[in-house]
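One chain follows as structure tokens, the form predicted alone.
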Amino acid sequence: MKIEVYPTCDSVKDLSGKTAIVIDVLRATSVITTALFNGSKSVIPVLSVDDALNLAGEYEGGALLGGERGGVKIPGFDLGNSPLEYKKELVAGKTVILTTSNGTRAIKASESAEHVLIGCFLNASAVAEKALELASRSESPCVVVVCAGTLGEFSLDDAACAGLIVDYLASILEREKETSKFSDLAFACRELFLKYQNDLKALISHAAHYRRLVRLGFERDIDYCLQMDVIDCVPVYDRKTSEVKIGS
């Protein structure tokens, strides 16, 4: 099983026939799986502003519209890009369109894979697993953990996130005693969680994306979506309908 991981959203390549991880812990794909874990119908990530307006006129009985631009929600938009903000209350039995600026556009630039499984610390070992399932089934089996970035540039809590979520598939292979061949940045990736791993907001601290949350005054997203495994659900993409959804 080959295990590979894309900085950045702009380095992605052709995934055909391979199952790809979105990761934006802070904060797109942390929102995205909140969300559905708390009942939302669907989530559809949009690249613009204009396409989520535009989209959202189209559903009768209402969408909500989410999203941040510079990490602060988007005037007129219900809902910005703290998954605090997606309680149950809110969420339930609704379908949120959701535009940011790292996260949707690492979604649609990950549409060639077969799978387009969402990943982040929240529900880190179960994407891991359903990942693994699917790749199964392919002829070259594959996973690709794709990380968002910050505005094209590296980040180091996507990098984390990708180190945990190898560190899990390098585990099931194990269990399974099937073997695993890692890139280059996966190896790294992983070899940066496991020294990190008993204090990853000392290591994150360091991010560009981290202190910019800070200043607006995001802490308590950063440690809601730094917490590992407290959600066992897998958003899945589908690039027909272009919707998130529970994976069955």
The other form holds:
2 protein chains.
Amino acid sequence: MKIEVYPTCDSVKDLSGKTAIVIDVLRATSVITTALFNGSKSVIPVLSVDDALNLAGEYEGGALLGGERGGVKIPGFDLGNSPLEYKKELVAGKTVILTTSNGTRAIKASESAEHVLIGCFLNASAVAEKALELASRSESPCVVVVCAGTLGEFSLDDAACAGLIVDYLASILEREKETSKFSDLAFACRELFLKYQNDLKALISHAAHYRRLVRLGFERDIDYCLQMDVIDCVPVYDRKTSEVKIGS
Amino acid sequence: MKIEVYPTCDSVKDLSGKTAIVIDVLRATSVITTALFNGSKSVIPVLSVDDALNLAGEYEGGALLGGERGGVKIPGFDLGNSPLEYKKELVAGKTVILTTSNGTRAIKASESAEHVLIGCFLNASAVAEKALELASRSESPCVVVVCAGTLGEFSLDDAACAGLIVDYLASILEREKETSKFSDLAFACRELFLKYQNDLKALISHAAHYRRLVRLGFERDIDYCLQMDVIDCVPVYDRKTSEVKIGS
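Form predicted alone already given; the form predicted in complex with a further copy of the same chain follows:
Entire complex below, previous chain first.
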């Protein structure tokens, strides 16, 4: 089993035959995971505000519009990019059309993969297990963790989460006595996570993206997003329908 | 002072006004540093074997051809990409035209910078000092460490060297009580280096590129390239002449 990590959406290459885990810890993939856990029917990631508005107009049965630009809610949208907004009473049974600066781009950039899963600290263990299960059916098994990064740059929050997921993958593979091969960045992210696993916030506070979110008043979001393994569902992106739903 | 790190040549953005340190530890920037330390007049990095052959044909006074493809010496070239080949008796007073898979691409990718310095473990401390000196004259001072990476991927050997250089920069800035801002990747590379500073080879042995070089029989090169601060000269790339020479 090969384990790879890409640092940003722009760095993603052809993922044919691979199982991808897309992460944008702060905050898009934490939002998607939370919305689906809270009963949302599906989340549809789109690249632009125009695409979101057009799709909402066509959407039968109505859909909620969610997302951010520059970290803040888009004017006229129902929801921003704070996972704490995606409460059961608002999202249960609803479809959410979501556009964010980094996370939705990372999902689209991973479309060539055989499977595209959505991961974050909240569901790290569940997504690692699911990814291994799917990848092991492939002829040349490979799990790729795609970090969204921040505006095209490597981001410590995503790297730390990639490190946790790599650590889970490594532990399972070791237990099952499977041979494995980690890319250089997979190794580096795991080292980073292991060093800070008991004080994630001390690590994340060095991230430029963290400082930006704190300035915007989103510190509670950060505390929420750094919780490990509190959600056991795994969102799966279906490139045919462009929808993210809970995997079976 | 801002300190940034780019993981690969492909990830490099506009570096206008910045001071760049290009590193390809295994082995191009270790070769350039060694050749110039051993008295080579200049090194001219070029992208392709064709460019190298054409330039050598035009070059008055003759030049040595050096470089690799797939890690091994290019047929008909005088020298490969092993720093141990670049001995005084061969290179003193000579110009070397060099083409390699990653390092020469990283130098060309950094051409938009105000200053382009060549760094590696061998001259890490010297190149860090020189970079700060040059960057501090700029209106918005910024040192960027450009890792060549390996075939478009993040490489642990370059990341570790970037971490050492960032650590030197941080120490000098702290001593001089200068405010500084480190990018996420600069922070991560420094952490990685600090964890393994007493056993660099234990870290580098996890690099895919390390395993490839060992398979090709270049383990002595690796031991040579991992020596810290044994050379105090700083090669500087002049984009007008496309030559790398010892900086004044």
